[in-house]
Every structure is written in structure tokens, then in C-alpha cells.
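The data below hold one chain only, encoded as C-alpha cells and taken in the form predicted alone.
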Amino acid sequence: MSIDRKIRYGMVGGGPGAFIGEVHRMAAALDGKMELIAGAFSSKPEKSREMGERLHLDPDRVYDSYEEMAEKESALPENERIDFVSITTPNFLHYPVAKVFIEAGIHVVCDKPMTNTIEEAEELCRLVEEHDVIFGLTHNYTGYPMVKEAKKIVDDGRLGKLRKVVVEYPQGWLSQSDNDDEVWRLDPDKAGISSCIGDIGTHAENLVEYITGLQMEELYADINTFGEGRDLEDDANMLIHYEGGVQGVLHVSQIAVGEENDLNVRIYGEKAGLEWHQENPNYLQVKYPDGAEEIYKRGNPYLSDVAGAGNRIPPGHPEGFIEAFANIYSNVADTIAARLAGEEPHEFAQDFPTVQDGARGVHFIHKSIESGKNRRWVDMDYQPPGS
């Protein structure tokens, strides 16, 4: 791809104190192929402000609301516009900020849940085909090298016919529920109707599906509320019914005390199977019934070309979050660029979650609630508009 310039970027969301933002940052300057030249921080214009001035942004580039943003950047030369928004804001905002960006033409990179309800996800679906821009969801364990491999290990059919999947996401920051009206995330005015599937449950089910490519068939979900008061969900199991009679287990958990951030997955095959864990990202785990065990490492010769695409650095150096981030940019802008130049961009660039993707990740959250709510299987068969 050969444009002489760097893909240009704006934010919406990220301002001072805001972890995620920053992460979206570092993720999209990795390599060298991104600049942030404008944003709209916060809802409030001082921390807009601020948050412009410690990125040493053009005060003009640095705007009150993301709808003067959108409206201003896209009345831009085409040479000096932003090419794409990041949406970082609270799980309430996406739509709205994503809907106006993608009718003002400009590419999208949003995070999840991509939508509080399934017909927002649907109406961006629709909106993604009619302004044909480029829409990216930071489902980002999908950038992983090791998941990657692990999708090329399944698509090959080195496992065989697959029998199980569990995947398991156990957090433990909300064991506790001292501090709960500081948490947006426990506030179903900014969540939506979910806390613990929007936020780690969807990143449990997009993993299984990057992998496996199965979708799911029908689901029973047991919710639950530890924490005193709380109006959303902070722990929840499933079992799953997935396509061609595949079972599946999915548990996830913010209240299981002591944990971090353990998202694992395995999945049984009649051949073998495999194991990934994402506190240990750089091991991938074959298992064979009657042979010795094989331990796949990020960053050698061996593995696909698929995986060796994310890599950074060579094998012994540990590479992680920031890394999986970037791999889900750096496509992104890759994507962007082809386009740029008139060209078809890569196959490896074209691996990241798109806006369909987001709309069975909400999808699946409304029903994984329906099911705990209602204490009976669901019916999963959908197909969002595009897809």
C-alpha cells in the first residue's frame, strides 16, 4: 500500500483519567502508521481542552462535542480531514458517536459492546453498507498472535471434528462494592441492561467464535448479583449449544475474589485439542491422547504466517495487551490505506472484528439476560443486516 503519509486519526472519549483511552492510544502509535491530530475528550469542553493540551494537539483540532467534531472534520480538505474516529467513551455513547461519524463518511474504530441495544446494532450495521466506510470493533484478544495461530490450528483441522469449547473470563475488581457509584459500568443508564456479559462476557464469546468460526445455536444462562444493591449482573455461567452439536461452557466473573484478568480458553476436538490462557498470551497448548504435548511460542519460524503478521519482536520477549491492541489498529489502518491507494488490502489486514461482529456480541447479551432472567433456554440463530 503506498500512500505517503500517515492515517490520520481523531478520538472521541479518552480524556484525563480515562484508562481505556490511553490504551487506545499506545495500541494505535505502536507502529508508526497512525496520528492522533484531533479529538473531543469529554463531555465537559475543560477536559476536552485539557486532555488536547497534554497530547500537544491544534487547539482547533480540539473540540467541545463529538458532533462539532464530526461536522467540522468532515467540512475538511480531504488531505487534511481525519480519516477515522476512535470511540472510547462509555458503552451509551457508541451509537450515537458512531452514527454520526459514519454519516459524515469517516471510518470508525469503536470498542464494546459496540451498542446498548440490538437495534442500534443493526441500524450501524445498515449505515456501515450505505456510507461504505470501514468499521473495527476492539474485541482486541483477537490480536493476539497465539489466537491467531490457535484459528489456523482449528481451521486446518488438526483437532478434528470439534466436541467442546469452555471459555472462562474470572475478574475480581467488584468482589467488593464499596466503591460501586464511581463504577459506570454498574449504572444500566450508561451499561445498558448488562454489566459483567457486556463487559467481559462478549470478549468471552467473540474469542470462541474467532477460533472455532461456530455460532452459536441456543443458550441457558444462570445470572447472578453479589453485590449488594447493584441493579446489573456481576457473575454469570452458561452452557451453550453450538452448531454441528458442539457444547460449550462459558463463565464469567467479576467477583471472583483474587482474579485478574484470566480470559482462557480450550476446545476439544475428536483429534486433540488446545488451550490458551490470556495472563500467559505467548504459550499456545496442543494436547494429543496418545502423543507428548505441544507448547507453541510467540515470535518463531514455525508458526503460520497468519501469526507471525503480529509480531513485533523476537521470541523471548514477552509480548501482551498493548501488542493484541495494536493488531486490531495497525489492520485497521491498513484497511484505510488500500483503500487510499486504490488497492485490495492484504488478507492478514482484513482480520478485524467488523460491525457485524458487534451486533452478535449485543445480540448476545440480550439473550444471554432474556435466559437469566427468564431461567429457560434461548434461541441464538441470528444474522445481522450485511452479513
The other form holds:
Number of protein chains: 4
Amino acid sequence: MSIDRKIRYGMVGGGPGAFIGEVHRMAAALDGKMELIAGAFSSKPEKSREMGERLHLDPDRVYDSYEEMAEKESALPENERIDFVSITTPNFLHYPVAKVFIEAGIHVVCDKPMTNTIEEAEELCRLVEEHDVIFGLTHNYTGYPMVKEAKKIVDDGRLGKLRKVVVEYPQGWLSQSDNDDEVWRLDPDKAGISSCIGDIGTHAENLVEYITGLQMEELYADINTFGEGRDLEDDANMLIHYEGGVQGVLHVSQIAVGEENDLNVRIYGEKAGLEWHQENPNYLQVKYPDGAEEIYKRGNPYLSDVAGAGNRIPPGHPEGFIEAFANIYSNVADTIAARLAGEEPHEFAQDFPTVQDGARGVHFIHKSIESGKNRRWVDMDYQPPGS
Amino acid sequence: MSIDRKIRYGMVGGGPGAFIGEVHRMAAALDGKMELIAGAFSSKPEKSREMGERLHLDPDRVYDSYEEMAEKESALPENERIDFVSITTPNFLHYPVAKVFIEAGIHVVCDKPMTNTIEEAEELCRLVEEHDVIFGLTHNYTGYPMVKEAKKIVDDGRLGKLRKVVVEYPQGWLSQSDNDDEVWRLDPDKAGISSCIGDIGTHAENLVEYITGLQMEELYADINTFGEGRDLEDDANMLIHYEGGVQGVLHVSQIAVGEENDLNVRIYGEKAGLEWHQENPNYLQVKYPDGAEEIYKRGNPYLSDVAGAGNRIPPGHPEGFIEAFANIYSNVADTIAARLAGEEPHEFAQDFPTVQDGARGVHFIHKSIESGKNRRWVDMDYQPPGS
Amino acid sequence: MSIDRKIRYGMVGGGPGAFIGEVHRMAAALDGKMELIAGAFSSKPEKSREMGERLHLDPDRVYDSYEEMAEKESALPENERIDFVSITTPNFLHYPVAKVFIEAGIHVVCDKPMTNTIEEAEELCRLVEEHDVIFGLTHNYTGYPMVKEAKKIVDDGRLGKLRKVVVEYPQGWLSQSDNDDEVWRLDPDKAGISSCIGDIGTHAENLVEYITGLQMEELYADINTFGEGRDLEDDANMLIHYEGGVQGVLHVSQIAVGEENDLNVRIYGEKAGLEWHQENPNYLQVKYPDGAEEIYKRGNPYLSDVAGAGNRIPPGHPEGFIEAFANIYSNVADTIAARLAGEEPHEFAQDFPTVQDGARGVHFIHKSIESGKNRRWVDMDYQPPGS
Amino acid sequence: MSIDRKIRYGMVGGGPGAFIGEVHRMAAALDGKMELIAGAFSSKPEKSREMGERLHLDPDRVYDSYEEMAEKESALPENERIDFVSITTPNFLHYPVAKVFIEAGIHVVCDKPMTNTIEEAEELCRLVEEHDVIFGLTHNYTGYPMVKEAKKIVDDGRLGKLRKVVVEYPQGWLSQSDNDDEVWRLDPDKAGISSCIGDIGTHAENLVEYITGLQMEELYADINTFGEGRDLEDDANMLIHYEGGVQGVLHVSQIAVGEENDLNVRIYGEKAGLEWHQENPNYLQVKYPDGAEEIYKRGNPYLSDVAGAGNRIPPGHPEGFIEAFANIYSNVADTIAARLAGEEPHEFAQDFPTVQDGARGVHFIHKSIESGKNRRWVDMDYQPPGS
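Got the form predicted alone; could you also share the form predicted in complex with another copy of the chain?
Entire complex below, previous chain first.
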């Protein structure tokens, strides 16, 4: 990054009490590469202004609506306006917010799932191409260094031809129904057609695709709703056929009582297997048919360069969720900086989920729900625009 | 047990080099309650005699065939002959061997899966009832004290109404195909219609039924064969609907490279969840929505009586696979001893898998294969004879 | 914190290639409460300026020496100058740097060990009192929420009267001697009289004191130097007698080959015990004589308020080393903000290591070395000035 | 083993309610190599007879006293009498019991600590030599296959020159004092001068010596008694200097509340380190300065032959405490069988703790207590008779 200033960004969403907006801000702040200078933090202007004050922003850069923000920011001189916008609203707003900023030529970081409909997702793909903006999706789990190491191990053929994938994402935070009213992820108007698959199933899907590069051929989903009165599913179990005869099991849940955020993946090839757990993210297990199991540990020189690039502190000093999240932001910021400097971004800087990954995720959500509703396999062949 | 001698048993199978016969003998020996005094250890008479010598048996009690053994043993005076026979042959022989001993009025301990066909399994159910013999099936994993504790926790309602079950049994020992010729489990003539489901899928199925008491309503199986030239499946992934709306995921594999014998189960209810791993069997995790996770540890006074009854040594002194296996033998022996003494066996002594459990397992194998072949859900409603 | 701007700080040390300075900057940046606006990053002015550019600082606020920085910053109007200085130099500079800033009335965050001599440490205690500045020492491990929970559990008497403490800090990074020349911690001129005890022994000592409040009465240290040609110890094993008859074992090492940063502590009382591992910091084990072990997990509502206050993201989303470090910075910043606002800081905001903790650490280092050299117990009774 | 019968043994101690006698019987029974045919199970003749009945022994071989047993058994024809005696009494009886059987020319398996005094221990060394009997001591933890693998790794130099050893044995079973009256290990008349060190400290000492072969040069012990009214120590913490400059930390406790039986050891050399935990005994960690940690798992072909020899069942089928204990018995029995057959026992069969190991343990106990009482280092140079 050879520009002589920090990258500047604004945020839409992330008002008082919003957990994920706060995470985005911490992730963006961590490396000192970028600064938050503008925001439309809430659909309620007074909430937005409250947040702006709390963050010590210039009141002129705190807006009453995202439309106003897009309009006014893009009207500013290039060296004053935000370089990108971070979208951390509930799902249904991702599309309209992203659209106006892309059309204003402002780069985007967007939370997942990218949109509520496939049409919106594909429209964003086209808009990104048309307006030539950089678009990063926060499938943050791919930011963990040991996930990058896993991908490298698979890419290098060290597992041999792949055979089987097991990916799980059990959570228990919706096992009790007490606060359903306050959970927008259970509200179809805000979350779209899915709760559990949309919120965490896409992470599981994306994690497998990131590590293995495998595309799904067909999928069978068994979807369930346990919480009384809920309109959206809170549990889903799937059989997946990937290309090349690879077999998959994917199960996710919001009612796996007592579980916290236990995303984990196991990948078995002909020669070796690997296993990674998000709740213990600094370690990666590699297993062999004829030798000792190996535990790879974050931060060590024996890891690959790409794992090292996503790394801040020495081995044994645990990095966590925010650091992984920060890697998405850092890579997007480096890519923007390279663009500003008229340079080619470093290979590793381009390692962040794209608008096409987002479209694949939305497609996955819709096809899973379709499979579950019809109790049949669905064809998963899909190429989002621009891929 | 109030008889004044050890229980006496003979073995069919378990000749030189047979792993599982040796395990049965160690399990039977552990508690000093029973002694091996007869055997037809191999279909090759000289191998049978070699094994008899190695075990220091009376040569008159080492037989050239199981038929001879059944005939001669049952002709001996009651106080000399074997009380039960232990059947540790390849699968296809379980039925004919069990049949002749049951018809001779001799109690049976039999390895799993019980038979190769549903008809044979049901015939054994009828024969056991007709001849009033005691029949124990070595679904040994239910012998672990912490599995018994898990069952008690579910029975006592401490998880609340059940919602979801995840049971896995990944192994990697068939990930390489080098020795396929020597593996009878891959030979349909010996193993029947299934390798992976028959060998380990039934353990997974039985473990869930033991702990939860849940019957399956319908099942969808995705069955796979990865090893080149294999006639039987070496991997299977299933969606299961249990009674009462409980959802299940069951996946088993013999090609999960690098895995050893990682049977494990997670059960989620409305109030709490539990988790148990066979490779770390002295511990049981119980998880709550609103409190610290608890780790129950084998051998402690705070556990239930039934867990205590399956327990030999103090906490922190690990018990393993053989001890769990021995609990099946010990319970069968105690039940036989009670019969001999004209007493009612203790409730805990009756805690071993029955001929009906065996029939359910065989039914499960056949229906899983049927589902997999036809790519459709199968109805799992089933009542074996005598249940 | 009711002031209407971010807290401003400058850094001394932390030039190009310095690991710990980077950690301090990330920790300070995480919560968006403070901003780095000045620095004397290296004793070599060109290095300092290089770092200033890389951090996009105003060149007028990047200084050639810490003396210049103290002088010029304190001469600035109150609303422009730095509120505090962060000292991340090698050990021997902590004292002179801290001294000039304290005398300039500027608050201080200082890395540990605080000084190379007891005299310097006590002088800082006096200066802090005399100039009434806020002084925070980065014994960062006390910033972990589950360490705070451990302290709360002990304070609440849930372990009963304490009996035994085992604290370990094995590292292996100096097991090979290849790069000794580049390691300032092995150079007595920079590190003082100790390498291993000074660098990590003090963390172990401080962690126990933080959690238990126990003062040492006497100590016996066995100190060792394994790396060839080293002047300072790289391993130490100690027996400790705390007040109230509590017995302690403390061992630390830089040559425990293959270990990364495995600080861990076990504390046993009459009623219960607890265990915490820095490499898996989101969990805390509590063990009982007569019930299941409990695993407390960061981020849950069932934890104490003080653990919750040190917490950023939900359970199962791992927080790590930087987050714990950030808690020290955040608390210091909140305390400074309260001072600026003329308010009393919140109880939790005052939860950071003080200049007296620093003096205790330096005393511990010197007495340990004294014990080791003389092969005898040393009296540990000690009250730093101002305590 | 080429004899045509099982090895025969008798037991002294192990009457009704005695935990450790039961463990010895299970361990001896496991492999079907030996049979229990005689016993003096209690100092109370009626208790001894009760036990004999329960074990279905020939009443003529159940004795009122160990003296009677030694006299009558040795008077039997060689092919009827016991080949060895197993001594499982409280500590103070080990010596007199062993003495009469050795003098009767009967081989011995004896529990640890071997005797209450050094003089008794040395006298047994001399008697064993004089009467040329086989003597095995049940330091059972050396029977674990992964401990044998650890020894092999050290012997092969894979850790490089050793530097540091940390061995721990925390237990919590005496953290509460309720049942002190029933605990013979707290009674100096039965347990000798030590409780904690004698019972478990010797296991820790023996484990290190077994794996590393290191002899102690000097030792400093800090001994503690926490339980009110106890005459013997229930906790001890030691600094140890082994030959060759290897530094050691050994700490053991019976009041580490909530701990079960957590014997564990870490050994660090110049090139690599290893770690083993008794409560998870099927795994061995090996750690390197510059590569992934390795987890060796019991039962795999990639392990050494000696680990394989102590192995009964495949990987992933956990073996535990009884199996390790059985390895001591099995090796003693094989050595006796070789003697009976006039053959040299297999190298691996001779892998059991000897009477000299027993004497070293007793010496260790006495010197530890001496050090603790006098608060000074003690010289540990020691060669038991016959070594």
C-alpha cells in the first residue's frame, strides 16, 4: 500500500446496540489502515446522530439516511470523500444500500447474506462490473490464517483427490423462544426466506468452497422449525454432492442448545484429511493413514506465506474472531489502496469474498429452502454473472 | 450372583489372528466371573485345535465344527457343559451358529450385526422365545458407564423434550485399498449386503436408540463406495426422522482417512444437550442455554447408580473399550447366574442388547441400503418378533 | 467516558520491526476510544520518521528523541497535546522515558518489567504520586475476561480458603541459540539482570497476585541457563510460600522446546479449584470434590459483571491476546477520560496494573535471582512506595 | 511362552472391599495367561475365606495367614503350587510377606512403595539375588504403550540432549478430611513415613526414570500437610537436579481439589519435547521448534515395536489403566514362563519394574521427607544392592 494516507470509510447500519456493526468497526480499526469518517448508522436519524457523536465523528458526515450519505459523499472532492462504505444493516437493506453506493462509484464492504433474493444478488454482480467497484463480502471465517493454511494444503494436493466433506455450524442461541420478537433474523420481512441457512448455513457453504474450491452439483435439505410460532427455519441438515464425486454432509442449527458458535469442517481426501474448529481457530489438524496426526499452529514460520500474511502476533498468542474479520477489511483496504495508487494489488490482498461469492450464497439459501419444502434433490449448477 | 462356581462358556470363531475373538475373551475374563472351557475356533479343525492349545483348554472340549460343539456340549451333564456360547465369526455364520445352540438350549452371546438377512434375524427372535434362552448382542458401546449416564440423563428428562440428534462414526482404516482381499467385511458372501453400515452404522443406530429410546419413522441414506473395485459401500450419510419430530443426522465412514474409531453422539433437547465421544469415553459433556457446561467423569459418586454399576476403578484411572465390552459379558453372565439360581436378575444385569435389538439393526441395514439405492425416503416403522 | 473526543496518545519505541509496539497500537486502536498522534519510535531519528510516515502521522508530531517529545508535547495547549504516552522500548529505557513524561504531567502506559532496578521502580512510584499521573502497566494477561472471572470466583470465596497455586509459563522460542545476537532480552545492558524471569516470570507472578490477592512470604528459585554463551537465565523453577500457608510452584522457561506461550494457572482451595490456560483463554475450568467439573465460557450472561465488562463479542466468537491487551488500554483510557471530565472512573475502569504492581514485579525479579544465586530462601515481604 | 499351562499365582491381601487387590486380579486375568489359585486375602481368616469363596477358589488353597500360605504352597509338588505371589497389602506388610515367599523360592509381584524402610528395601534386593527369584513391582504407569513409546523416543535421541523435566501428580481425593480414619495411607503405622510421596510421588519419580533413564543428583522438597490432624504430608513440591545438568520440577498432591489422577510428564531436550497425560493415555505429544506438533496414537503400525508389544486392540479403541497394569503382569508371567521353559525371556518381557526400582523408590521417599523436614538439598546418589 503506497498511498500516503489512511483509507476512509463510512458505515450504513451499526447504530446503538447493533452487535455486528461494532464488530465491523473493531475489525476495520485494528490495523490502523483505515478510518471511519462518515455514517448513516440507523434508519432513525436521531439514533444515527447519537452514534456519530459516540464515535466522535464530524457531525457533517453523519447522515439521516443512506441515500443522503451516498449522494453527499460522492459529491465531495475525491480526497475528502469516503473510499468505501461498510454495510451492516439487516439483510433486506443490503441490496438497496449497496446499489446506491455502487452507482455512486463507491467501493463496498457488505455483510452476508448479500441479498434477500437471487435477482438482487445478480443485479449487484452486474452493477459491480458495470461501475468497476471493489466489493468485499464479510464471510469473515475465511479470514482465519489456519483456514487459509487449510486451503493451501488442499490446493497443493496434500490431501490427494477429495472424497468427503463434513461441515457443521451448531448454535444454540435460539433454543429458547423468549426473545423472538427482538430477533430480526426470525422476521421474514428483514431476514428474507431463511433464518438459519441464511445466517450461518451460508458461512458453512462458503467455508467449504473457499478451502476446497468445490462446486455443488446437487443438494438435499431437511429443514426444520422447532421454536414455536416461528416463520423461518431454525435448523437444517443437508446431503450434498459436489463435483468430482465428493460427498458432503452439512448441518447447521440455531437450536443446538448449549452450543455457541461451533463452525467446524473436516475434509477427507485419498491421502490425508484435515479438521478445523472456529472456536479453537489457531490450530489445524492434519491426519494421515500411516503416521502421526499433525497440529499446525498459527504464527509459525513453517506455515505457508498466505497463512503468514493473515497473521499479526506470534504463536501461542491467540488471535480470534475480530482478527479474522480484520483480515477481510485489511485485504479490501489494500486492494483499494493499490487501485488508488494505480498498482496491481498483492495476490494475498485479493483474498476476500466477492460479489459472486455473495450470489452463490444467496442461490444456496434459496435452493436449500426449495429442496426442503419439496423434499427432493435440487440441481445446484450455477454461475453468477461475472464469474 | 449366588451360584458357587464361575459361568462357563465356549466360543465359536476367534481362531488365530482374529481380532474380535480375542477382545471377547479379554472382556469375558476381566471380572473373573466366567471361564472359557470349550471352542470351535475355526472352520479349519487344525486351526481350532491350535487355538485350543494356546488357550490351555482341555483338548476334548475343542471341536472341529460348531455343529459338533453344540451337539456334544448339550449332551454333557448340566454341571459340566457350557452355560453359553460366544459367537465371534464373520457375519454370515452368526445365524446358523446361533440357531443350533439356541435349539440345543444353550444361551448365546453374539457379535453384531446379528445376521445377514431380516428373515434370519426374525427367525432368531422366534427361536430365542421358543427355547427360552438368554441372548446378548455385543453392541459393546452401550457398555460404557458414561453412555449409561447419558441414557439416565435423557430418561430423567433433564434435556427436556428432544429435538435433534447427531451421531457420527468416522473410521479411516479402509481409506487405502491395498488389503481389500483380506478384509471379509468387504466380501458380500461373508458380510452380507453392507460393509460400512453393517459394521459401524449399526453401532451408531443402536447407540442413539439405547440413549434416547427413540424409534425411527423414516430415513434417507446417501451411500457411497470410494475404494476401487469394492462391491459394498464404505461410506454413508443419512437424514433421519425419529418419532416425536426429532431430527437426526447419522454419518459413518470407513474412508475418513486418519480417523480411528471416532464414534460420537450429540443429543439436543429443549432444556439441555449432551455430547459423548468413544475415543475419550470417561467423560460426558452436558450443555445448558444459561449456565456453565458440565463435564461428568466416570467413577464419581455423583453419577447415577447405573453408571456406577458399570464401573470398576476410581475416577481418573481411565477405563476403555475392553471394560465396556466386559460390561456386556458381565451382565449376560449375571443374568445367566440368576437363572441358574432361580432368581430374578438385578435390573442393571439386564442392561444388555437383545435379540430384538439385533433384528432392529439388521432391519436398519437393509432399509438404509434400500433408501440409498432408490434415492428415496424409506418407512422405518418396525417391530421385530417378541418385542 | 463523557468527553467529546478520543483520548490522544503518543508512543515511545515501537519502530519498524518491533513486535510489541505493533501490539500496543492494535490494542489501543481496537475500541475506537483513542488515537495515536505522536511518537518517538526509535532512538534512530530516521527510523522514527519512517514509522511516523507509515502510520500517517503529522510529521510535526514525530520526534527524534523521547526527551524532545516530552518537552514539545507538554508545551502544546491542553487540547492538542497527548493525554498519555505509551512506552514500548526495551526494558532499560522504561525508567528514563517514564520519568520525563511523568515529570511533564503526562499519563503513562508502560510495558513490563517496569524498570531494571528496584531503585528505579520505587522512584517511579514516588514520581507518580508526586505528579498525580495515571500509570498503567501492561501485564496484559489480567485483561482476559476469564481471568477476571477467576479473580471474582476467588474473591467471592467459592474456592474456600486457598491452599495451593501452580503457575507455569513455558516458552520454547529460545531453545535454539541461532539468533541470540538479535535478542535484546538476552543482553544484560538492555534487559537488566534477568531474561526469563523478567520477561515472563513477572507475568506469572502478577497473574497469581491478580487472581488471588496473595502476597509472597518467601521464595526459593532454581535458575538455569541452557543456551550456550548466554549471560542471563533462560529457565527458572520456584517454590513459593504465600501468606496464610498457601504453597506455590512457579516455573517458567524460554527453552521448553516446542512450547509457544503456554501461561497457565491452577488454584486449589478447600472447597474447589480452578484452572485457566492463556492459549485457550475463553474458557475457565472450575473443579469440585463432589460434582461435575464446570467450564465457564467467555461472553455468557451467567458470568460476573466484571468479566462481562471485559468482553466485546458473543460466546463462541473467540477473543484473543490483542483483545485482552486492549482491555488494559481501554481501562486506562476510561480512567483518563473520567479525570478529564472531572468524574470518578467506574470501578471496572480502574482494573489495570499500577506502578506499584510494577515495583512488585521488579522486586520479584531481583529476589528470585538473589535466591537462585545464593541457593537459599529469600524473604519476600515488600511494600512499594505508595501502596 | 512355550509352557503348556497357565501360570499360577496366589494373592496376599485384596480381601473384600480392597480396591487395589481387585485391580491386580483384573490385570492378571485380562490376557488369559495366568490363573489365581490360592490366597491369604486378609489378616482376618474369615474375611480371607469369604474372598476365596467369592472367587470360587479351592478352599484348601485359601489360607488364614500369609505365613501358612508360603509354607504350604512351597511344600506342594512343583506342578501344583503357585508360580508367584501377588502382594497387595498395605505398605507395611510388603516386606515381611515378600521375604517369606522369596525365601520359599516363590516369585513375587509386589505393589508399591516396596517397603516402609530403606533397610527393608535393600534386604529384599539381597534376598531376590540370593534366592534367584523374579520380582516385579507394580509401577503400573510404565505399562502404558505410549509411555513405552516415550522411552523409545528418548532412547533414540530424538529429543536431543535432555534439559528439563516437569512431572506432576495432582489428586484431590484427600482434599476433604471426612474419612481420614478409614484411610490407611494416612496412618504412619501402615503407610510408613509418607502418605503423598509414598503413594504417588514414587510413581512420578519412577515414570521419569523409566522414560529418561536419568538418575537424580540432588533434590529439594517442600512438604505440606493441609488436612487437619494428619500425621503425614498430603502435598509435596520438589526441585530436582538430575545428572547431566537436567533440571526437574516434581509436584504431587492429594489435596488438589477436583483433580482425579492426573499424572503427567513433559520432557524437553535440545531438539524436541514430549508430553503425556495418564488420564488420556492413548496419545503422546511430540513438539518441535520448527514444525507441526505430532500426536502419536496407540495401536498404530508407525509406532515402535515395544509400544506395539504392549498393545491389545486397534487404534481408536481406548485402552486404559487396567490394560497398562496388565502389561506388568503379562511381562512378569512371560518371564516366569521362559524360566520354567529354560529359555531366555524376550527383551520386551523383561520390561517391568524390579526390586532395585523398588529400593530407589523407597530411598526417594525417605530423602524427600528428610529434605522437607530440614529445608535443605539432599544428595540423591544411590545404588541399591544388586544394581
